[in-house]
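Okay, so here's just one chain, in structure tokens, the form predicted alone.
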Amino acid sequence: MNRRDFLKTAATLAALGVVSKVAGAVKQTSAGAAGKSGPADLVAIRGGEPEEMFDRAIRELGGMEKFVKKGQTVLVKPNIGWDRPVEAAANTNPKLVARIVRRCKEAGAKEVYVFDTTCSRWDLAYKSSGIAEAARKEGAIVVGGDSASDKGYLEKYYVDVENPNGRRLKKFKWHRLVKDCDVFINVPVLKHHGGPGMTSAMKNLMGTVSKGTQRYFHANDLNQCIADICAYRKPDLNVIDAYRVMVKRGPRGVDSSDVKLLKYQLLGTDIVALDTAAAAVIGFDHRRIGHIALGEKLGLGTRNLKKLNIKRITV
């Protein structure tokens, strides 16, 4: 990381009320909650264990029942795109997915669902990530994946869609779920992704779509793609998981050398000031993640934290 990059990185941090002594290594964050009076705009949580940092989070976002309302159907999107434990750092957390759930259905969910178009084969991935068992316990349906290899699935849960706010991504096959569900609450995993350089809130939007439209996204402009699926529909909220981060090597990762323990979350629904901050959590300049400033442009949110009543807790 060069001057300039790390100057806009700590000005990135700094108005998110961290600290950092070293590029990607999150060392402090101001103590209890701060930010401005209001409802929040963005919550930025760290210190505590998944499931205990997004019950105080959620509260600060006026809570659960906010979001998701009696008879409702929720679709819990987390990335469990890969056969890899949990250690790893591949998926999302297992214990912030199950306590999501809970959350939806003590907010009267009538049904609420979990699945991912996975990398690895989607049943490999769904129980090495832990994803599914935790889903399960909590009440969840969790739907399968893969789509690849079984065109009976792609011809059930997958639809065209005709997306006009797109400028490179004018047509794809998307999931059935995230088309009829009431809530979307889109949970991804913060890491390093050597493709767009970091996967978060709107990169996880790539599992919501067919493995044909992947190969799409990937043969034509990556980062465009994925400020275009976004575009299509953004999520109700976003919760993303920076507790264990892949801060190299990904989206897989080779070994325990590539994991930081930094015990952090944010929630908020402007994807693109989420996906912002959390390129300053693991240490990136965000203006080097071309999907989220072409996300800016699309109108999805904003990169300026500034204009944000930022709520910052520290467990």
The other form holds:
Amino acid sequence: MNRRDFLKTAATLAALGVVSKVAGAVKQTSAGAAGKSGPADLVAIRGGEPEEMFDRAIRELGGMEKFVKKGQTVLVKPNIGWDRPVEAAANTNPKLVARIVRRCKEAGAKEVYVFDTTCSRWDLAYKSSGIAEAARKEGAIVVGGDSASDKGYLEKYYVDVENPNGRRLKKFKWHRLVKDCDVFINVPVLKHHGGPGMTSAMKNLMGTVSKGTQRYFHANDLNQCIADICAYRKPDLNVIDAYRVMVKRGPRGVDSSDVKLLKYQLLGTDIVALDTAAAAVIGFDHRRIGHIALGEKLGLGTRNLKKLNIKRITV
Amino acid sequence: MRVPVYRSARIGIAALSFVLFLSATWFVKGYEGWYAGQIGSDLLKIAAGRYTLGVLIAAAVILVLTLLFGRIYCSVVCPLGILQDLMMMFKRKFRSQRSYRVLRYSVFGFVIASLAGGFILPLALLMPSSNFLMVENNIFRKVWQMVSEQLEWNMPNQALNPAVSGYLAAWGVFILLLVLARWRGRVYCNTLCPVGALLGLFARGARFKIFMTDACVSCGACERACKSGCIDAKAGTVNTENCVMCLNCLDKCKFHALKFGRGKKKVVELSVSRRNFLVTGGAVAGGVATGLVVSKFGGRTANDKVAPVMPPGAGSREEFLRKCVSCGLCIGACKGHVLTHSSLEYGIGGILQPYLNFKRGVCEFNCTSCMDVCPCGALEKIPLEEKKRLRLGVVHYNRSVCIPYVDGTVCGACSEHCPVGALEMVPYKATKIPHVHTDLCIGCGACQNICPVTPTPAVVVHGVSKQFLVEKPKQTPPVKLKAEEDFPF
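Hand over the structure of the form predicted in complex with the partner chain; the form predicted alone is what we had up.
In what comes next, the whole complex appears, and the chain from above leads the way.
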């Protein structure tokens, strides 16, 4: 090594050191007090429109390509429970669903399905939520989901599965799409809920079972059943829409006084941690929401947010 | 052989109108307004005072056309008439019929008198605009649904599960029609059908009609071809009162003796013998008596505990039972699939009239379909914003079977589905149980439908005997959240 080369190398190394130090400092602030490094476990973002927040947040998680590989089939499972307008925040924001579908397609997904077992009649809810139209525009296949009022037409898509991990929910009827898809993306909306207190990522999976199984849920310890269904197949990615949040009289809501514009979005793979964070966003104590603790007991994730590398972004 | 021009034209128009009718009432949503083409329900709607301009015009056009051309309505508009024509397909020869005039006016008198007395069921079963729809909803749609399921065609929203009463009534009508049509052609239209009787009166002096010229040799070819039994070849008369203008006879006459045009020949005179007068008068009196007796003793008393829930816009029980002709257009249009034919829920006076069965569905909050389509004026059109506050019934909560109260687990399904916030979850021990705000409840049945308790849900909706508007849901005070400032975790 001659002097010239030595100097060059030294300069490069010095430059790298400065850069890494600066980068480290950035990460430090964003990772909070815990100061963990590496890719984020949970991304919380606020202050923007649903689409831009999603695009920014998914980059922090490693990009859509990390979750969706070429040629895979993807199921996007929003909450399309109610025949209510977008402003009522009873359903997932259609813009967010559409953007997720687009990113899945861009990542090379073969087919992207959108469906939910609705509470109102499915055709009415699909229409007034705006999700069916928005998702179709991006090339998604929108599948009707309501085994009760369209018996014969839709009921056959729900298949029997056994759930050895479940405590109360040993056997249930599950939608074939959730069983067969390669990638399962859970896109709930954050709401107050008269029953289990709050509906978010875990409770949203109740929309993958048949209407009959939903009745079973309610009759056989709802909180335990919600935890059990999450134990059967955990979503590969959860995107919690908290852009508009129904803070009371949920999950259907009565009028505009129930809705607050919070402009939040939470992304991650740990469904329990996400619901714990979501409870904080909507202003509830997560210890009062039974299924979150039960989910932790089943080993679905952690309620201790301090253990996680949380990326907080304000747009 | 001559080309049967008249007959082909009639069949073409009839086929078109039959397909349009089925489309509007079945597979194409939003065109139920075309039902105004049915004179029977139009007249009921006008009598109920809930008509629109379209209904008035439609009724006037049909009556004027009948005055001009006879009962063309019965051949090219009436779906029940066209159905009978389909049933008698390939039947070329009809036995000569007696005149059933006495029977016909007795039936007509009985039906109308019993309607006036307050018992609408005889009219509901005999009027084409209601009983055809019963056949369509309960037989055609059911069969179609079964077929499409078997063949795995993906057809959403075809399901229309018939109620037992509707199913029986529909098959009864269908089999009766089949027997009568194969036996004597359009004998139903000329004896039992109240619309046929009414239009027959208008058609008596029809300006343009089928008549016989002197070329007739009384061979009887036309008489055998006539499905209404209105031609008397010996006497050379055509009874325009019975003639449904199928035009089959015109091409059958080898001597061109039958003509369609302005005929002046031989109107069958209206002779009423004392015997006939007494029979018909007796039927009218009997009808009034039946109507009065049934409406007085046949209905359920206005006891809310057992009352069925009437569709929105029905007003009061008495009013609804008098006006609704049970056609089931609302049942077919109901988005919540909750409306269905009743059996004895309303009592004998209201058999078949629709009620809300919450085992089947819920009265959808953002929907006014039943009121929009009601063809006979039994349901008043109430704007959506008012309908959202219209009390059809009221919820009764039975704590002793409620899951959170009994098991101590979490449920809240009823509160979740309540669109007006009438069921609030309040703390009870470690869980929450519903608390009913009766003043807000509209009786849509969302809670009863979703309640997981079987067989009798913990929340049950009982109908009210008079519908009215309840309070608006209260605005609740806003909530302040930490998350508005910064990340709360």
